[in-house]
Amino acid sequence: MKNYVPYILMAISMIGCAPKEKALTIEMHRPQFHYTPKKNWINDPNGLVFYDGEYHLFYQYNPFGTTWGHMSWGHAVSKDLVSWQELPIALEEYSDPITGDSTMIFSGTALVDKNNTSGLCAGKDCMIAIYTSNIHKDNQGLKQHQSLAYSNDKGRSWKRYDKNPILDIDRKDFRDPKVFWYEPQQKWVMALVVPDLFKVQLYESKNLLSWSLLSEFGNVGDTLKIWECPDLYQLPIEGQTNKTKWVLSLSGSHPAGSDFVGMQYFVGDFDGTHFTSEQTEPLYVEHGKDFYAGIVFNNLPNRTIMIGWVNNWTYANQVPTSTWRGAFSIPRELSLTETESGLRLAQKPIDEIRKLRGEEIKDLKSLTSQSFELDIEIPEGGSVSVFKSENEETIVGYQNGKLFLDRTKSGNVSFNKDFASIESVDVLPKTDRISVRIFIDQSIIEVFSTDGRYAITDQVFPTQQKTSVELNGNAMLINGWLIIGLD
């Protein structure tokens, strides 16, 4: 089939990494600067942590196929957040030789136990992974509890704690622990969900091994879908020196309704025991269909950086890629910004992404690459068409005060009846024109506007190898660069 024909581009030297060499044959739709594994399925990012000069990206991984199953933790590392090296599997699914039950390694956290509070470090510190053990038999989930593993060699090998589980409330669904150090009270805090009850539970520990319930937060915001992958972090308020607020983000419903999944967040305060939200109405991290399970890095001073899964459970197992399925977003630096409606999340691509810029784009008509970055000014009624061919295009535009992305004619949309869609968000306050920063990468589009207040991330699967970019309705190119990776 035409969709799976390999083709040659200026590409990455290692699939999933920025290049050290050039001119590699890659698969159609394979992103060049968004992380993908060499092969097989990925979903939620897990255990984002910075340790001893390396950024670690762990993630849900199926070692045996390109659809969900056999969940284990894949692993990649980076020195700069843009060039990634894929490493061997960190934590593998395993079976109980007596009961025959299997345990998948579901989502969780990696952290640095700086003062050896756990007593498991061979030296002054080590890496700890806290994750959900999903016990199942014959593909039927039986129980979920929280377990621990530790590494004394910078995450290259792991040993499961011999007294697991470290937290068990005897429920079938109880998962996705995010653990962080709370400096004011010199303790560890864990946020995790009881998904079907729309609850985030907060626990505390001094040693990472024994945990006590602090409080619960829930049954507010969007409850159309189960809650997953919580994260609790403190963000600076732009333009207000030394002013911060806490944000609780989690995955579940999408602003377009219950047919899709997305992420929401709450802004408020955390006193070491309770998280208190300033709002009850849902606020959404993204308005695209393909950003889910985003969490932030642990042990990263002075910055809060999130990575999300670029896919949607509605069609995740069906997207028309061949040897792999799933990718991760550009890392985004988070902050809060004051608006007429209150504090809102702002997310901006990390500055390090500029390292990947190649030749400057001065004439869109001569653009032949399918991996590039554009800064576009779009007036009311204007748009930019990308991946444009005779019968296909993906449109990013601004109409009736809404930023939108239209992928209804983007290429292969037939693999799932719900894939073809138009995503949009009201831009407030309304203005005559907006500036957008767009990242295009083979099959991924990430759009940022209004200083990061609005983001739309979508997958598209054009069927043509030669496509063009076209400005419509007085839209204007401000800047643009090919993205070909590092030399």
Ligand code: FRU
Given for the second form:
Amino acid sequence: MKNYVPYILMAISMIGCAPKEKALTIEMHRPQFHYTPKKNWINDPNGLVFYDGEYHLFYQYNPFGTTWGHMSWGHAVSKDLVSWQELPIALEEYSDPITGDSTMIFSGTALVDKNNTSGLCAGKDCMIAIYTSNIHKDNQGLKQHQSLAYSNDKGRSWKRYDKNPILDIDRKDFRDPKVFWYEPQQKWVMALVVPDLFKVQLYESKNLLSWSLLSEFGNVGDTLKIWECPDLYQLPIEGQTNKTKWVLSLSGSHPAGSDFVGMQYFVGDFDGTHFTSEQTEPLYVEHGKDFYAGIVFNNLPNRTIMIGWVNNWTYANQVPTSTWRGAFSIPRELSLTETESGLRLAQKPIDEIRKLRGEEIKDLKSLTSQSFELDIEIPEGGSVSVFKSENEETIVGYQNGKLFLDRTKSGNVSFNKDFASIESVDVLPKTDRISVRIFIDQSIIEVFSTDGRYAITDQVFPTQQKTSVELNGNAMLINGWLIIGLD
Ligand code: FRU
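Next, give the form predicted together with the ligand, keeping in mind that what was shown is the form predicted alone.
Okay, now the whole complex, with that chain kicking things off.
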């Protein structure tokens, strides 16, 4: 209770300048416009899919506590990708019917079986989930294979397929299937990983039930950490009408080295059988510490949108939140952009996020909420301090040609020895000033720069309830808005 007192006081002081219900529901560090579960632990987003006017967000969820365990699929839906409604758990941990072993529902995919290729739909189409069935004893993994469940009521209730597993190569680690429809050959393709061999395997199927191996891709890029959560999708190249390339993204290594996890990607081609990469050196999705297990939506017309888990396995189980633990990023629209070094991923917060803009920010010194958006221009040597109070600040700046985020004095950093960090990335081509778009939400900062080519997402845990923003070294506020959370 002690921890809440300043926030309750803040909430009371805010009555009158913010909607009453909103002010009274602020819980310490609880993001207001990033998705968090009402209670308990979450990790990877799973089964992102658009179906019948609804966006579905399934996710790794522990129904029984605020640390990892009893993995099940939580579920939320949205009509606009910004306001989410939490629904009952979709798929729960269960006992294996043959061995009696406990089976957790690990990460996977959800899709719309449009033509009832599986024969499991009651009508013309239905939702299918393909997930890793993780058999374990006391949380120690014994075996992983892939299983299927189907829903004939828009994801509200699920039945496990009675002939599971649908794919088994007799391995302890073999997981995170992403399945998508490959239009040119009218078939389903599954990408999944053999984590400890740094290998992505691709399979094909006509009916989602029986699968055959197409090819393998691996042992390139960054292999410092095991590979997890692969995804394979086609992206437009900015400014080149009708030109696309394929991207294979996956989770594992972080550009800052093996103490942390992060995401890397490969740009190349997919011909229905093989993925071939144009590069061998690692490229990273993010330079912040808190963006992992990102995957893109299935069945989404015209756009490719990724959501990631805002956390890092290094300290995920210890972050100082109370009733819940974990959050999801702002959905990001992906594209490729031509650069002097080749094609690179560009990530932009979806346009819909503008719907949440409230009052315009004129005076950075007197913010009435800790959830806001800023467009700032930062010259070389300049910076912006956010969550600034007498002894704390988080700095976003541009120095020696690097965009950086310094959270070493951001507040509570003591819960894990590796948390207090400075993230940075070289901005290319060299320039004397950069524009940054920063989203700040109680304990999450997402920074986008250079038309989405660089992204830094970090958690911070300021101990003060009232903080301000300060510009240094000729940094300039271009625009700013308070953001109204919709939950
Ligand atoms: C990635 C991951 C996945 C796995 C899930 C288990 O964060 O380790 O590989 O399916 O989490 O919760």
